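As structure tokens, one chain now follows by itself in the form predicted on its own.
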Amino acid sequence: MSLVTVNIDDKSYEAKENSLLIDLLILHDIKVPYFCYHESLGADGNCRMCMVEIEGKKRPQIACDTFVSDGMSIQTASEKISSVRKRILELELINHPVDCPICDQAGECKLQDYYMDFGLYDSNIDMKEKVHNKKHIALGSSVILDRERCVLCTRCVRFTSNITKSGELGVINRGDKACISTVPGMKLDNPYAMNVVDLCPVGALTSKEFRFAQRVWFLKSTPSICHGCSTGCNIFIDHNQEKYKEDKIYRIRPRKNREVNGDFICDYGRLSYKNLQENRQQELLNKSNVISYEDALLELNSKISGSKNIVILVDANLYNEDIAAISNFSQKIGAKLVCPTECYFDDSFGDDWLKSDYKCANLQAIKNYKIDSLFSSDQQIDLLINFNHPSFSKFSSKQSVEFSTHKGSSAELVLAIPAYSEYSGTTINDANIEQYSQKAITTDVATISEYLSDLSKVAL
């Protein structure tokens, strides 16, 4: 496709010809708003926010549908313009109840940003005398509708006829009794169901879950690689760390990759956030027994030269830089090392979009190592050290040693580890791809590399 050269508020832009102008706009961050328009759903031009002013052209026309060719002169920020968009947004706002202090969709809200930046003008409506609707009505187990709220952008619907195909959404009536609803029998629950959170402009769609939970003023995002699967989505972990109490995540978002997961993840993953903090283990122990960090290097150390069949169990799930350093120990102690991979395999939870049979985040740095995906639990066992890996409890030995995040092992020696959300490291997705998820939360617990170095400093 040839390239064009186009003028907008006079500066010159090359853009590929036919392609949409507001794609063009985003691309360059000029400032044009939009409800209906969204990259991965596509254009739908009901709410006529995006209007732009075309040399040549008698009235103000979408820029969600109009396709760039050479030579075209537009103005984005003319008087004319903003007065269009200024009567516009009265519209959308004219049965709108107003009740920013409540709603979780303060802060991240298109309709209280392009109020402040196109609208500031005072209502001619009366409180009173705005059309009411339902609120808090639940679509299914994930999402709540306030359908006051809602600008009737149809993100929603798109979403679920044009992505998941599943249909679950439409608008019925008309004017200003028109609305969002299921479609009668159906429930809002496909895997996918709560990305049209995300795609709500608004506060009309939010998440049980979070609901009423924070501020996102007061959320830090961390940019981070999903741990549900092998398709390694990109994510924000959303957390925040109130006074007096521990840093905590409140929400897990989709962060857009292109070559990964576009705009999307799924439902899973999304509420993963939650066993990333229960039942965490925390303490080094002992035969049950709590015992200081230098005790029990010296009691791995004890089990290690006392042993000589030893095996390594790793979990699948582990950065890459963690998997290099136990392949390294395991050669230095001339353990065997494997992974079971079987017990991350569950073709019931995998689809062709963004969800794999296999439920761990690095098995490609698992075969990249060539570590063994096979191994026999009936082997005699001198040593048996498990860095966290699921099938731990079926394998016997004379001596146990395990790192966990997750309390409820039966080693031992249990050594605790951070989860993935708590330090840095990259994993590599299904399709080959190397991905760097940042640290969100800091904890005390040292990690596996840490844990290898040190014990190299009190080997015997």
The other form holds:
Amino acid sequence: MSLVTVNIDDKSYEAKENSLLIDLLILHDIKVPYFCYHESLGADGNCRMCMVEIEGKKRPQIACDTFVSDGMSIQTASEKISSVRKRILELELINHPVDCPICDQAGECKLQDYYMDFGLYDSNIDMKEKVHNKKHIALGSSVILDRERCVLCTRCVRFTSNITKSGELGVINRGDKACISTVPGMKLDNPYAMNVVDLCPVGALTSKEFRFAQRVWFLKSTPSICHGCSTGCNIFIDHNQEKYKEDKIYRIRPRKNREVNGDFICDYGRLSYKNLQENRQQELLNKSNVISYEDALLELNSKISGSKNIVILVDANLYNEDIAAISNFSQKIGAKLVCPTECYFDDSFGDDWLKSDYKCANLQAIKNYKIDSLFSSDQQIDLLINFNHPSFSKFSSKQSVEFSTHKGSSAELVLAIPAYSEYSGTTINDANIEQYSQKAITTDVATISEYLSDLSKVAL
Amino acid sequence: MIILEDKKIVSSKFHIENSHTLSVAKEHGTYSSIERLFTLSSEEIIAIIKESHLRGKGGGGAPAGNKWALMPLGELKPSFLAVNCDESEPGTFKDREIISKDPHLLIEGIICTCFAIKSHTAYIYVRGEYKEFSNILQSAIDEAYEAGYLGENIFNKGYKLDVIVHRGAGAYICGEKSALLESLEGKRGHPRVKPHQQECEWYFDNPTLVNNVETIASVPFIVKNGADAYKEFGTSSSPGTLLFAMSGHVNKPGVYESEFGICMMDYINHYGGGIKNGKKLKAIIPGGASTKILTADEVGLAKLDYETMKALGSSLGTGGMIVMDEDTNMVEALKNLLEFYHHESCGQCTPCREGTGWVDTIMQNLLDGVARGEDIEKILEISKTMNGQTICVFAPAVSDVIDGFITKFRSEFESYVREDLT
Ligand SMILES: Cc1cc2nc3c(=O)[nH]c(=O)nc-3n(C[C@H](O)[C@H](O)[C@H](O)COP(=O)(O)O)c2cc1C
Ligand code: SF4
Ligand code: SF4
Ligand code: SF4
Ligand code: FES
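Switch over from the form predicted on its own to the form predicted together with its partner chain, please.
Then the entire complex follows, led off by the chain already shown.
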């Protein structure tokens, strides 16, 4: 496809011939209001907000249905366009409750942004004349619809018809009584259902989990990689530390990556943040007694020195940096390093879209380090050191040490480690793409690398 | 009074008893174009239709031949014909006459059209409420199958053709051709965004032609008698005839075919027997509810052809005239129409979905005596926003209707305004 030059607001831009004008405007951060267009869902042309002026065309055109051609000249901010947009927005607001102070979307709502831009604070019709509608409809087990706030952009409907092809949602009734509904006999409960909450440009769709939990402007978003399965969907971890409280994750949202997950994630991954902050191991324990970091290292050192046959288990969710350090350590102490992978396999989880059959984030690194995935031995294990592998309890050994994110370990020596959201590192997904997760939550717990490097000092 | 000569192409059998049955229809010439049809090639038939300047009779007046020529013939994909009998616009009630009084003429037209565009399946999309008319049409189709005029090997010419009647669920918007096809595909009747180039319509991604019932019913005459015979009727740019119709304050409301180009008033007087109760004419909506209203003065200048009506700032539309006498309350008349549009907007586009409801609300306020002068301006402003910024022409048509009423009869609207309101 050849490149063409187009002129937007008297500046030149290059674009692929016949590409969509709205994509170009979005790419260059040129302000254009829109509700219905979405890169992953395509154009539908229903909101009529993305109007621009194109030289040679009598009427304003919608940018989501305009294909660029060489020499095209576009105005996005002329007086004519502003007034058209303002008038359409005014119509959009006519039946909207404008109840932003009690709306979850406030702060990330396109309607709110636009009417602030246009100074349309008060919508033009008395409350009594507005078409009133139901404000709390459970579409499924996790998504709530407020019909009064809906702008009928049909993004949610198109998600279920074009992306998941499950078709749970549709529009019913006509004109200003048109509204979103589930198809009779169906519920919005597919494994990707909650993506409609992100897609909804206004506060019409909310997640039961997140509703009223936090004002979005208090949240910090940290880029990370979901550890739910080996697809490695790109996510934002949204968290906030309220005064005198712990830093807490409020939600996980998809982060766009065309090569991996596009704009979406599965509900399992989205809700996996709960497990990241429940039942967490915080202390270092020796035979159930809390001990200091130094004592823990000494204890570990003495266990290693007194054992001959040592086996190390490593979890396929750890970062590359951890696995490298563990692999080194294993060689140094002459241990046998294994990662049984069968416990991650679940073909009822995987599908032909995002979800993969292996519910771990870094299987590829286990393969790259040629770590055995099967383990059998007739010899008695003297010392078993587990780095958070879920199959620990299946092994028996004379002595055991466990580096663990969660409570419930039966090892004699238990060493708390952070969850992936609490430190930075890289993972390699099943398409062999190496990806970086940034530390979102602060914790005092030492990382595996810290333990191992401090241990080598003790051992000296 | 001027006496008009009857010129009939599609209504010639309407007065005959049992004209809807195959035997009677055949006796009076239906299916007589078939002989010639099968001596012609697709290209030849399309050329004849082009040459005849037959224009679409569903409201737009698009040249039918040009539309047919957009069908990609010889493609590997099957092609389809969808006959538009959704006829749901107030003031338009002509197609039901054809399907109930001469359904075999429509079937004959479908055979000619499908043979020309190499289609083996035609759908007739009938307005949901037309149950009885649809039953008559279906019996005629059954008879045609029985006689071997439809089915595997029609007229023993080795051509297969199936005709399927599909009744809509009662939505005006399903008359819009792309919404009709969405509906036929089993989806919600939402008009599609218009393509950037001229192209045919698509039914499940297969090339499809959508024509009005009367357009298709005009085809046999042209196939049989040639393009020149058709052009003998009407004017040079609006050739042929149309099933014009009248409703409202006339003595003999109804459907009467006439050639294009005659004076509107002559038509009203000749076929409609003039205005009821000897009253004076106030206004006429000329071509179904969605065309711009004409004042009595404008009606005096109006001729029933596409060009003159356009010059008057309105359009011929479907030729369904709504006649209003001097006692008509224009505010109530517009309110009546806006209730219809409010109810029928498909609701996709913001300006139409919200605009039709809002103007209806303001009109109610006006009638209730709780509107102010600026509310009339507000209606005009909303109307402007509805014009030219939507997916289909429903909203622009509503805008034209509003503009026509308010600009031409503004004082009546102003008489309802209450300036003492705070
Ligand atoms: C809102 C709307 C309603 C329409 N309803 C009808 C209808 O009931 N019947 C019809 O033939 N055309 C209707 N049309 C026009 C069709 O879209 C289409 O142009 C027509 O069927 C083409 O046939 P023709 O070229 O033979 O006229 C409607 C258009 C719009 C915008
Ligand atoms: S619920 Fe949200 S996404 Fe769905 S149509 Fe309404 S505004 Fe659009
Ligand atoms: S598909 Fe896998 S990586 Fe993606 S969100 Fe779901 S669990 Fe996480
Ligand atoms: S203009 Fe009105 S009827 Fe036409 S597509 Fe838009 S909302 Fe539907
Ligand atoms: S984004 Fe273009 S019409 Fe909605």
